[in-house]
Structure formats: C-alpha cells, structure tokens
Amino acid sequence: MTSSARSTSHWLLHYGLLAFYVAFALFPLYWLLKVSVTPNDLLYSEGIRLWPSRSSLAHYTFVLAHSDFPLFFKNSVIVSGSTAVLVTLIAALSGYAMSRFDFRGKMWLVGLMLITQMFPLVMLVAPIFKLFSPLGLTNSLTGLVIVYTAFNVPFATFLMQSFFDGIPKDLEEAAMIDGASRFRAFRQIILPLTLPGVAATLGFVFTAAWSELLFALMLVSKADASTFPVGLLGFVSKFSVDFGQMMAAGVLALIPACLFFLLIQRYLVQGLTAGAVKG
C-alpha cells in the first residue's frame, strides 16, 4: 500500500469514527425533538420512524400556555444564574488564596474540601432539610441557591486554583512594586488572564445547578419555587406519561443552557485547552 493510500485510509477512518461519535452523541437530542413534534395519536400507532408522517407544535403550545413550565423555567434561570455567579466569585477569591498564600492548616483545609465531595448527596438531604426548616429556607429559591453554592464551591475552587497556578507570580509582584495593592493587581492583571478559567467555572456550575433534581425535589414542595427538573415529573401521572409534552419541555429547557454556552464559548474553549500545549 502506497503512502498516499495509507494516509487516505487513515483520514477516512479518523473522520468516520468522528462522524459516528457525533451521530451517537446527537441522536438522543434528535429523538427528543422528533417526539416533541409528534401528535399523540401517532406516538404509538406509527411505531419507530425517523420522522413522523405528520408533525405538530401542539405539545409546545400546551407546555407554554397551559402548564406551569414557564414558572419552573424562570425559577431555574434564577437559581442557576445566581449559583453560577456566586460560586465563581467565591472560587476566584479562594482559588487565588490557595494558589498564592501558604498558611497554617492549608493542607487540612484542602483535605476537608475533598472530604465534602465524598459524601453521597442523598445522605445529606435529611440533615439539610432539618437545618433549613426552622430558618424558613425550604420551599424557597434562596435555600436552593445556598445548597448548590455550598456543594459546588470546593470543586470550583480547585478548578480556579489550577488556572492561577499557571500564571507567574512575577506579574502581580511587578504591579505591587509599581504601587498597586494586591487586590488591584488581582483585579486588573491576574483576573483578566484567567477569563478562560472563569468561563469554564461558570459553565460547569451553571450546568450542575440547571440539571440538579435531588435537592430541588426534596427541599421544595410548592410549585411556585420548583425548578424545571421537578416540573418535568409533572408530566408523569400514575397510569400514563405524556411523552410529547415532556419532550417539548425538555427541548425548551435546552435553550438557556445552549445560549449560555454560546456566550462563553470563546473563553470556554481556551479554558478547556489551557495547559494542553507547552510553549
């Protein structure tokens, strides 16, 4: 086999596997969309088809106009956005401290933060509920933001610390020699250089809070404080499941997450590839 034929076969194999992986990853989203536009009378009568013989937006109309999904949607945006901003702010400050300062008990603090990630979340539901109930934090968006922030800060701190570790200390030391305070050097010099890390942290935390179900289900029992993962359960009744409406709600729930990642895409790609290439 000649070198050109070998390179062609490698090219075909490489892109063939890549195309297969992309199709495998996107097929559930395609099926979600397909079921969401399939009328109820065709969901079971047509069997498995790549696309229904007749499509309809009736499920979307019902979800938007005749259900509480818009309220759940708004609650999820508030909770996820607030959690992402709070966690990123705390993680940026704590990650910088962990990267730049040596203090007594630092390793113990790191170990404690790691230990908090080892407990199964279901084991912590009852204690947190018992703690939040006297404080009036159950059935509230504030309680969910507090819980999500507490559980995401340790990992986000380690994530931000890794980005700060990659920035030479000489930059801020030079700024402080010129008269800048440490906080000013952090805000004007170091933080802009870690925008990829900030974007990666925002994306991770937003996604985690957006799709969280356990605490949203256990700490909230009122519809006016429920998020969309809990709202999706409303389409499941005792004897039936409204698959069309559930899939339509699922498609709508993807929109904010997709828009959010489109906004931070430039910084997110830099953050995910930071450190992959030396030079």
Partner chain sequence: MASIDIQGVRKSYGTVPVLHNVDLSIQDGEFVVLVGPSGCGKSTLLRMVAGLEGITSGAIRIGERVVNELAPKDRDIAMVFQSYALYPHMTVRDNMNYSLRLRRTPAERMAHVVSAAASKLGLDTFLDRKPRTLSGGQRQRVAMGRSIVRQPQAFLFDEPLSNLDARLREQMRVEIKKLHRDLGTTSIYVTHDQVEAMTLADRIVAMNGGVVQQVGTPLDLYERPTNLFVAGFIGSPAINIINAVLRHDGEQRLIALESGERIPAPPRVGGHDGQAVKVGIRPEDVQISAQAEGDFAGHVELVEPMGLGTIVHLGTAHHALKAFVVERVNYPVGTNIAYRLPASKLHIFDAKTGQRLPE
Given for the second form:
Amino acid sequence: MTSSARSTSHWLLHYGLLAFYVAFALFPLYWLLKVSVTPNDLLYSEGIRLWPSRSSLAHYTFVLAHSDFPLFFKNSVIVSGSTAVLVTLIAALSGYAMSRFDFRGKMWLVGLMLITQMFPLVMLVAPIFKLFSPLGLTNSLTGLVIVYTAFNVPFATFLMQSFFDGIPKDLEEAAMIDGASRFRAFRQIILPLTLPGVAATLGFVFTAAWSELLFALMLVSKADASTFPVGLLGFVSKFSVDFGQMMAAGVLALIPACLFFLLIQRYLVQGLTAGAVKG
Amino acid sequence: MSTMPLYEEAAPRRPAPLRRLALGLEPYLYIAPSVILIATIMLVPLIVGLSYAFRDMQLINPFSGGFIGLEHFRALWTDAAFWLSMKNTLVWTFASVALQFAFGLVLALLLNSPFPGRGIVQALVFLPWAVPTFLSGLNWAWLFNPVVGPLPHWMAALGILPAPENILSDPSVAIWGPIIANVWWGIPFFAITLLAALQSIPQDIYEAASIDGAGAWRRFTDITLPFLAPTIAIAVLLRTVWIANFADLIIVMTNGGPADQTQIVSSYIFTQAFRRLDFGYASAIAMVLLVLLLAYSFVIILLRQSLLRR
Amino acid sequence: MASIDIQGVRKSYGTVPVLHNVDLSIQDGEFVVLVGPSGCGKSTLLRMVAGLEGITSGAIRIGERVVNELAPKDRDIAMVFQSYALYPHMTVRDNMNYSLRLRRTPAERMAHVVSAAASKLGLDTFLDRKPRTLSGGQRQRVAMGRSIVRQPQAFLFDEPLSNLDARLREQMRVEIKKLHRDLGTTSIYVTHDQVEAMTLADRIVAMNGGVVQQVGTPLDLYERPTNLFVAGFIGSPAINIINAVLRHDGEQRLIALESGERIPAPPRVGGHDGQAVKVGIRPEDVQISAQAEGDFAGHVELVEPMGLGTIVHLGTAHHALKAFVVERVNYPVGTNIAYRLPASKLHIFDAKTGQRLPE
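Now that we've seen the form predicted on its own, could you pull up the form predicted together with its partner chain?
Okay, now the whole complex, with that chain kicking things off.
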C-alpha cells in the first residue's frame, strides 16, 4: 500500500468510528425528540419511521399548560443551582487544603471521602429522614439542597484538588510575600486562575443534582416541593399510555443539563489533565 | 527613588503562641465545612443505618426496633433472591465496566489527536453523561418497547430476535437492557478520564520511540498503556464500586423483574426498604455490600501501588 | 533595609534533617549569595527567611525582630522566584502594584512608584500587557520590578536567572548588580551557578548537604578554599586534584605525588610526615611548555579553544591534568609537553577529612 492510500484509509476508519460513536450517543436522544413531536394518531401507525409524516408541538403545549411541570422545573433549578454553588464553594476550600497543605489526618479525610462513595445511598434514607423531620427539613427544598451538597462534596473536592494541583505554588507564595494572607492569596490569585475548574465543578454538580431521584422521592411527598425527576416519574405512572407527553416532558428535563454540560465539558478534560500530570 | 515610607509597617497583631496556633489550625479551617457536612449528613446516618442491620426495623410495625443480633444475616444466608442478586451484580458490574472501558478507551484514542471538528464531536459524544440517569433509563425502556421504540423491530429484522418483542420482559436476556443503557450513559466517563491522561503523556516520548523504530502498535503497548495504567486502575476501581451501587437504571427500566432476573444487590436493598419497608434487612444487605466493595477496593489499591512502584 | 541574622537554624522534614545548625550574619546592605549543588539546602534556607518554610529550631532575625513565627506578609521582604511567579491574570502594572494595593498605598503615590520602577527596568511600554505576552527576559524584569516598588527590608532571589538563556543571563546579572549598587538593599541570592555567585556576591556562602562549608568573599573562596568541596565547586574549568603523600625530609618538606615524583610543598603548610593528602591546583596555575622547560613530562590529549584562552588536557603517567593558558595554542594530540606545578599555588587538603591543612 502506498503511504497516501494508507493514510486515506486510516482517516476513513477514524471518521467512520467517530460517526458510529456520535450516532450511538445521539440516537436515543433523537428518538426522544421524534416521539415527542409525533401526533398521537401517528404514534403507532408510524412507530419506526425516522421522522413522522406530520409533526406537532401539542405534547409540549399540554405539558407546559396542563401539568405541574413548570413548578417542578422551577424547584429543580433552585435545588440544582443552589447545590452547585454551595458544593463548589465548599469543595474549593477543601480541595485547596488537600492540594496545598500537609496536615495531620489528611489520609483519614481521603479515606472518609472514599468510603462515602462505596455504599448504596439507599441505606441513608431512613436515618436522614429521622434526622430531618424534627428540623422541618423534609418536604423542603432546603433539605434537598443540604443532602445533595453533602453527597457531592467528596467527588467535587477531588476534582477541585486536581485543578489546584495544576497551579504553581509559587503564585500564592509570591502573593503572601507581597503582603497577602493565605486566604486572600487564595481568593485573589488562585481562584481566578481556577475558573475553568470552578465551571467544571459547577456543571458537574448541577447535572448530578438535576438527576437525583431517590432522595427527592423519599424526603418530599408534597408536589409543591417536588423536583423534576419526581414529577416526571409521577407523570410516567399517571399518563403511562401517553408516550408523546412523557417524552416531551423528558426533552424539557434534558435541556438545562445538556446546555450546562456542553458549556463545561472541555474544562472537565483540562482539569483532569492537570491532575493527571501530577500522577 | 525617594526614601519616604510607602506604608505603615504592619505590626503583628497577635502574640507568638497564638500565631503559631493559628498557623497550625489553618488547614483545618479550610476542610471544616466539608468535614462537618459529610460527618453529619453521611457518616452519622451511615453508622445509624448500619446499626439497623442488627435491629428489627419495619416501618409498618410500630413495635419493631428491638435488637436481634445477627438474625438478618442468618436470614440472608438462606435467601435465594439475595444470592441471585449477587450473581446478577457480578454480571451487571463486570459487563458494564468492561464495555464502558473498552468503548471509552477507543473513543479517547480517537479524540486524542487533533482533527477538524474535534471540539464539536467531543461535545456530542460526551453528551449522554449529562442525561439524568432516570431519564436515560426511561428513554432506553422506551427504545426497547416495541410499541414506540425501533430497537425490537430492527433486531427482529436482523434475526437477533425471533419476533419484535421487548427484551426487558424476557427473563433470559432482560439484564442486557439496563447494561446497554448503562454503557451508553457511562462511556463518556472513561473517555474523559482516559483522554485527560492521554493528553498528559509527554509527546517527545512518542517521538523518541518512533526514532527508535517503534511502530504504531508498539508505541501503544510500550508507551500509552504503561502510562495509562495507574489512571485505568483508579478509574476502573471507582467505576466498579459506583456501578455495583447504581440501581437507578434497573429500578426505572425493569424494577428487578422479570422474576428477579435483573435484581442486583443494590436494587434488592431498595426493594426491601421501600417495597417491603423492612429497613433492618435492607441495612444488613447493604452492610454486606459495603464490606465486599471495601475489600475489592483494598485489593485494587494495593495493585495500583505495586504498579506505581515498578 | 535591615541586617539578617540566622542563629543555630535547623530544618528537618519528619526525621530527615535538611539543614544542620546554620549560623549566618548578613550586614545591612550586603549582597550574600548562597551557592551549592541542588539539594544542598540553600533554597530551603532562603524560604525559611521568607517565611514559606517553618523553622525546626534556631532563630531568624530581620533587623531587630525575631521573625520565626511571623507570616511572610508581615516580614516586609520581597522575593524573586525562579519561575517569576507573575500573576497571569493581572497586567504588568497590577503585578507590580499588587503589594502596594494590599497595603492601601494612595493611588498617586502608587502610580509614581510603579512608573519609576518601570522606567528603571525599561518596562514603560509593557505596563498594560499580560505576562504571557512577554518574553522570558521581560518577565524576569517584571518580577524584579514587583520587588523593588515595595522598598522592602531585604530582597530574596531564588535562582532568578536559571530560566534564561546564557546571553540574557549575563545581561540580567549585570542589571541585578547595578540595581543593588543603586538601592543598596540587603539581598540574599540563591544559585547553583558559581559564576553568578562569584560575580554578584559581597560574600558567598557555599553549602553542601545541609551544612555551610565556607563563608567569605568570592576571592577568599577561590584562593583559599577551606575544603575539597569548595575547591571543586568554585572555579571553571574546575580545579585539578592529585593524590599525594606529605614527606618531611629533614628541614625540607616535600609532596610525593602518586606518580612517585616529588615537588616542594608550599611554605608554611602543616601536616605530618606520611600524611595522605590531596593536592589541588587551578588550571591557570599549571605552567606548561612545549619546549620541555618544566619539571614533569606529559602529552596533549585534548585541546579546547575558548576564545578567551585555551584549556589543554594533559595525560601523564598517573593522572590527568587540565591547564588553562591565555595564548591560543593549538597543539596536535600527542605533543609532548613539559609542565610545572608552582609550590605557592598548591592547595593541600587532608585526604580523609577533605579539610585544608592548617598553615
């Protein structure tokens, strides 16, 4: 084979494989979208057509106008947004400590954080419920924010640590010699340089909180404090015959998480690269 | 330059012993919010939850709550459904991790060298990770549903299935439904992690190897894989533990059925706790799972240490 | 400005000692260079003065104050880092006035000081640029500018020129020296480059393995190295070292080289008959001649022309020897050469302890 033929076939293979991945990644989402715009009368007759002969936004109008969807949506935005901000603040502090300090008990902290990743969170439901109900934190968005924040802090700490590890220590040492306290150096010098890491952590936690179902289901029984996943699940059981409406609700649930993710995904790779360099 | 002082000399505000104390305390101030939060919301409830394993805790029975020693563990030993769920957990975890890893590695390699359109391709293939897990489950359940989904029809046309039926209701293959959904959802995790590790391999090592006469395959096995090994070990460890605990997809797609054939340990815990409201028994199972995963992690970490030392 | 006093300072990481009992007094306005191979503890010592490393025991004073427990920000010192450590998200101007802003210096005063420093360093046109748009040499100047605007008690330099190419390094070396001449601020300068140490220092502190080996003016260290380490570390091309034994022959004191040849010992050298020693002689002190006018015979193995002069590598029966001559000689390899080792130029060290013999 000549070298140019070889490189052509190499590129064909490269793009061919990538096309397969893109198709595999997007097809389920595409199908969700397709069913959500298929009018009910065509749903069964045109079940496996790639695009219905007629499309309509009727399902979306129904979901937005005749369901609690907008309320769930608002609750989810509040919960996920607050969780993301809180976790990022807390994890920035602890990630910084893990990156910069050698302190007694550091290994214990790492161990504690690893253990939190190792058991099914299901087993915390009853104890947390018992802890929260006298405090009035059940049936409340605040309660959910607290729980989600705790659950996401360990991973976010490791993530932030890897970003801080990528920033030379010299910078805050220079600032400290310039007359800043360590905390001021952290705020004025290190944090601004970690903005990609902050964005990645925000996005990661937002997506995780946006998806959480178990505790949203167990700690909240009233519709006015329900988040999106709970609402959607209720929707699924209530309207289990109406695929179009379910999928329209699903598409709407997808939008914020996907937007957030598209914005931050390249920082995620950068951040992990910075961490990997150190080993 | 003039010699006029630029600023008042900052007099130290605190006496020496206090300053020394403040300096020693500094790291703890940074970690305090995390530690307090994790301890109160995760550690204490975990210990309380583990104590349930030795107690009779049934929500429907107001007189329950007494200490019953190892009763739950004895029951567990003879619980056929539990042993089936153990077997299913192995299949589910191994198949999911292996497939996610294999597809993730290939994807990371494809994305590692620059090509026109890499940014957009990367964003698109990583997108499934952003999809809420329960929605991934629902979505795949719908795709496998012959009423609205194309997959049964396609598989029948290809001869994989005798007729366009829902594989989620066929006990012999149902577990592959959630596994496929899990692979779809989890490839990006491995791809992102491995891509990051690939991009941190110094380029000149590849150049040196090419000059030494190593072909593409030798460069992969002699440089790429050894460099990736520590990352692979830690990613596989985290992912295995996480997937073994990950019940959302199964609960949403099959609820453990048909006939418990897709029940894994963590979904069995969920079933015991919330369908049967038996928190004591659920905690006993969870404790067994935790111990198994800790043992597994310990082995992997030892393995990684010995890899790094080499 | 202030003097810096280091008394009985030790540092260990866990049980690993990295600095053993360092005593050093630096006069107000003095330029002191800490020099030694990497890992000798020189940077650690500097960082302890800066407050970036804790002090295991001992005391450090800046001026009259013991600063052991003071945070870096309260020590009123400035530091130039090897990596420059410029704040990437700030302009050159903001990098330079960050310390002044932290101390709430009035804006006019700040603008005045920064522009004075910038013009001194030739940075006027770069004040609104970000560090990443600057060349290595320019970044180095910004790092210096950031230090001088503060008029601190002392400047600390941590290998500030290591990341520059040879030409720029030479140029910045001169600028640092001029800056010190103009400002007269007490300075501690860490480097592993003995040329920087020799050219910049009022006094050099040579360190090895966490121990101070010798403190003195550059020429002290060059002409009277106190031990084999200092002799070998200072000077380029490096000093020649030859194994030998002291011989007392009546009133006459001789040195028997390992080749069996004997040369007269330097006047006033101590030691006893039969003592094993190492003889050091700087390459420029070895006298060579192609006309066979010398004590010993050797032959040319290699010639390195340096422009400034020539290094001639000699092979002899028992040892290799480098000679530096100012002339541009170009001996063919193998040429027979006679050489002489003048007694007054010999440095005699005890072979076991490596210490210079008392005189």
